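Next up: just one chain, as structure tokens, the form predicted on its own.
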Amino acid sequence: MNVGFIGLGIMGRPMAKNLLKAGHKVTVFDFNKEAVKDLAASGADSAKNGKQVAEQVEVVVTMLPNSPNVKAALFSEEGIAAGLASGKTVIDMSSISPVASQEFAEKLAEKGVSFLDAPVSGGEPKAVDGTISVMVGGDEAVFKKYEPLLRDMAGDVTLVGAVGAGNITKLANQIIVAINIAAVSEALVLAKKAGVDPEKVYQAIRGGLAGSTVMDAKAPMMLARNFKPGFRIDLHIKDLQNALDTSHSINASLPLTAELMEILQAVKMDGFEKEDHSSIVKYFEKINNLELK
């Protein structure tokens, strides 16, 4: 398939390699002209903006930062609307406002171009082994038509509803992996406060109930003092701002949601939003006044 990628970042580069593998013919764009020169190396060809792109291409997938992101790339002036026919379709797999995704796919629309919106899990290490989980809202016909080309980059892909239930799931998603990460953070803390090694605890209670891909994920990483950002404090503000919005415009209470991104901004303003968001540790380790390690 002829495919468009547009956003090279710690998800985009390794998802577009994966279509690379795949046999896909992929074009890609990204401001990051080093991440550009990867994928060139890789195979891919590379186009100057988005109407480039999307005037060679079948599909345009984005992977962006947030809401205002997408925006710009797809209705800029030279953005990928710009570029875009009628019967192609963007498929978009950034985690932003599902208000927004909705807005995008009504413009988009007008245009006779499909639209699906297609966040995703797993963060870095799923991405480049093809691995992560795709929540995919939009037309079921049209979903249809580019699942295997999800596929080729996913080991999960699930179509959940309409155009905003991909980004919907992707909030609660995002919900349960923050407060996970607060709790295992809390119980690992108690148990160093208490004299007993957070280690053998981890490792004594990972097999039961308690246990989780999150804990499997994030505790060794706290455990190791490794802060390395697969996915970073501040995208998991962005995230939990979202999911907020979204919960006040249809009068849905998320109390520890709120909670959460109180402790999330408490860790930004020590300065480690460019940190994993296994740093919620951090938060807990300065008001016990104590670290893990």
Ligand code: NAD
Given for the second form:
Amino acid sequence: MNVGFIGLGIMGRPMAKNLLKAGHKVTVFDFNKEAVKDLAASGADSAKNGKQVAEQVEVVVTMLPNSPNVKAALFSEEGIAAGLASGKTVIDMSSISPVASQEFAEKLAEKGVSFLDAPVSGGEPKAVDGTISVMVGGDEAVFKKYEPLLRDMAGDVTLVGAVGAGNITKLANQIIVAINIAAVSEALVLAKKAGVDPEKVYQAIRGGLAGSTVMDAKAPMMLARNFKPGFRIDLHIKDLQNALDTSHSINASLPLTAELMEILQAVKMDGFEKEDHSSIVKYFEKINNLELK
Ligand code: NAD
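Could you output the structure for the form predicted together with this ligand, given that the previous block was the form predicted on its own?
Below is the entire complex, every chain and molecule, led by the chain shown above.
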């Protein structure tokens, strides 16, 4: 398939490489010239802006930080929409506000362009080995057409509902991940304070009911003092803000998410916003005046 890919960051770069490996013709654009060069070395074509990408392909995939970035990439003067013709498709794989996804879909529909919101979970290691989970919102016929393309980057691909449902699902995912990291942090800090080796506590409980994918990914990072992202604190703040905004707009209440937001904010204030979200543990270490290792 002739595919455009815009946004070659921690996630987008390996995802675009997996499309190349699967035999697609891929045309890329990012502000980061080094990332574009890297993709070109792997066999991608490059374009000078989103418009030029869209003119050359049948489907454009975007993997950008947040709603304003996707809006700019789509609708700025030399953006994707300027190069799209009727019958083409945009698949936005960024984690953004579901309300923004619906706005973008409506605006693109005026041009006869289809839209799927298809955020992902799994982080960089799974983006590299092509096993991320993709949660998709959109029309079923469009989904069916592009499901094989998504599977070339992913393990699981699930259509969850209409446009916006993909990002609602991703917000649910991010709430569970943030609260789970905080729970692991609080528990390991208790162990340390009580004089029990947190590494042994982790090994003892990881196979039981408290064990989780989050615990297995993040507890070893906390114990090894490895806070290299992965998934950054500033991106998780963005996701929880989108969760709170969305919940307020539909008259729902998220008390645990609100508390986690303040914890993440405190971690950011201490200067750790570019670190992995496993550095949530530093908040619990600070209030208890200790370090796990
Ligand atoms: P990143 O910051 O590493 O990459 C974003 C890329 O987008 C950068 O290369 C930037 O130059 C580019 N960009 C921004 N605006 C642009 C524009 N208008 N035109 C062209 N390029 C532009 O972010 P990431 O970690 O790859 O995350 C991307 C999305 O995936 C985010 O929404 C994030 O929440 C989500 N996500 C990330 C992870 C993870 O573990 N990193 C996991 C799941 C989902």
